[in-house]
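Take a look at this single chain in structure tokens; it is the form predicted together with its partner chain.
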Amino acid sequence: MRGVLARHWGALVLFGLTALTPLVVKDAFFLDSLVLILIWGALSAAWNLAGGYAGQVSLGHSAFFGIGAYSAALLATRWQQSPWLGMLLGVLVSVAAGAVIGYLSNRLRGPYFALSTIAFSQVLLIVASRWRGFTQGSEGIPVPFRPGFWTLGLGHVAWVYVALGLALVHYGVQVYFERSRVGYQLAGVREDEDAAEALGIASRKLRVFAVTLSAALTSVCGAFWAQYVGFVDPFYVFSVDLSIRFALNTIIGGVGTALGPFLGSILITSLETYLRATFAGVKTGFTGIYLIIYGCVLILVVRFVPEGLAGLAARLRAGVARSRERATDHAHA
């Protein structure tokens, strides 16, 4: 239990913590926030599955976000179903993407693998703008507010809690990925295939299941998403820039670590959130200026912290206990 407890201190920190401000808080867009910053969170989670545990870096992301997007709202609208079931759907398929896209990581290494998951993203973009017919093409979906648990249709505070239960649940397989029999395999593929292969590891067959895992939570975020932004826009959930916001949280946050992507969740999205709100007022022109900042920080952490935020918060632990010794052999001595 103390091991535990050691271990998870900062999610227990973090999470604790969202559970309790909505019976604190009850500015909307605080909430909001919140929520955003909890299913961008989830979603980097997922993404670090094949780009952090697996060292599958993938920039097409976006591809099983949209396929998530689009089939909740697609069946919420054409056949009036729940959107939990659009995100069943959207799961199947993106697990015969993610399959794909796991076959296709044997095959091409590092930048190759990246751009041929950006193509991917990118092919599903044109589908989805030019096939009028059942998409809507480029003019998007809007995704009806029905009230209810079972249509998604819930208020802020309810909205907190359940993006606090999809950022468990994918932390939760973080750590499965980290203290199990897959996990440590994983971290041997990724450090060494052909060492791996000696040592009885099936490599491909593990590579593929951790990005088709990746594309499936993934899927399931994007679900949830459109359900609570309530517009599907194929410009947007098909981006590369999407794709790169996964990966740069989890970059910022910590590579390989299950705390990361949520870190880098909170310092990006509130950033973005603030600066948006607070330069778009002032001038039309200033309202790219976040990118600015975003990129200035990215550079920062790549600079001075490459091991990221939770590598820091590492780093700060290791430095106290040090110290604290050193005074202890100061006051023995």
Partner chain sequence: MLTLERVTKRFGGLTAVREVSLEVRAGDLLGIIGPNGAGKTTLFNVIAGYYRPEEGRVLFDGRDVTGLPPHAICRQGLTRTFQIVKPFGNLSVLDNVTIGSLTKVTRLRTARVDAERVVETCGLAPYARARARALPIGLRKRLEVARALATRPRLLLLDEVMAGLNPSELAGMVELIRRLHGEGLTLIVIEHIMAAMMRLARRIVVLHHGERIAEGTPAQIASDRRVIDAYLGEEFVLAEA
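For comparison with the form predicted together with its partner chain, kindly provide the form predicted on its own.
Below you will find a single chain and nothing else.
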């Protein structure tokens, strides 16, 4: 039990503070930021399953996000069905798409796999933006607010706990990948696929499994996001920029770590919100200056903390432990 607490103390602190925050903070803007941090963290965790643990760097993961968002939005607006049913539909479609894309693209390595996922997301963008009779085209779909848990018409406090539950599920799946036999096999495939296959590991099946599971979890987040934001825009939900955001959150937080995507989401979302509020006004004379500052900070983090924030925390913790050991040895001497 003590070992489990030691391994996950960061997550216990982070998620515990999140659960307590709505009890003491009533500011709508702060709670809104907290919900978005949790959703983006869960999305980045879903990307981490494929990009971090399996080594399949996808820059088209917004495709599955958009599928989930459109499934929930269309069922709610066209047929007045619950977004939970739309979420289930989105997961089924994303699993099928993820399995097909994962199988066909796994013959490709390196940048070619990333390019194939980008192509898939852009195909869906073209279809969603031009099929006006079904998706309302480039105008997007406004999602009506219908009060109730079944329709996900909730207030900010309730949304914090819904997003927290979503984040905990994604965190738990990552922990499973870190500690299970499947996770160890994926790590072997990621590091040296030829050596893993020589040992009898079915690398293609494992990678298809990782991409498919990642697609399903990404679709779930897309459905929740559509209901929370209340609008689905094809040029946003299928954009390459969104896929890059998933990857950046994970890279900055720590690739292949369970807590890393959430740490990256905290940094990037908080920084983006603060800089946009501070520098995006007309008074600055340059409305894009916050993007420059945002980019410079990201470059500095990647340059000087290449292992990510989770890796930095682990390194500092190891340094403190070594200092304590040396102090203990000197005391005994």
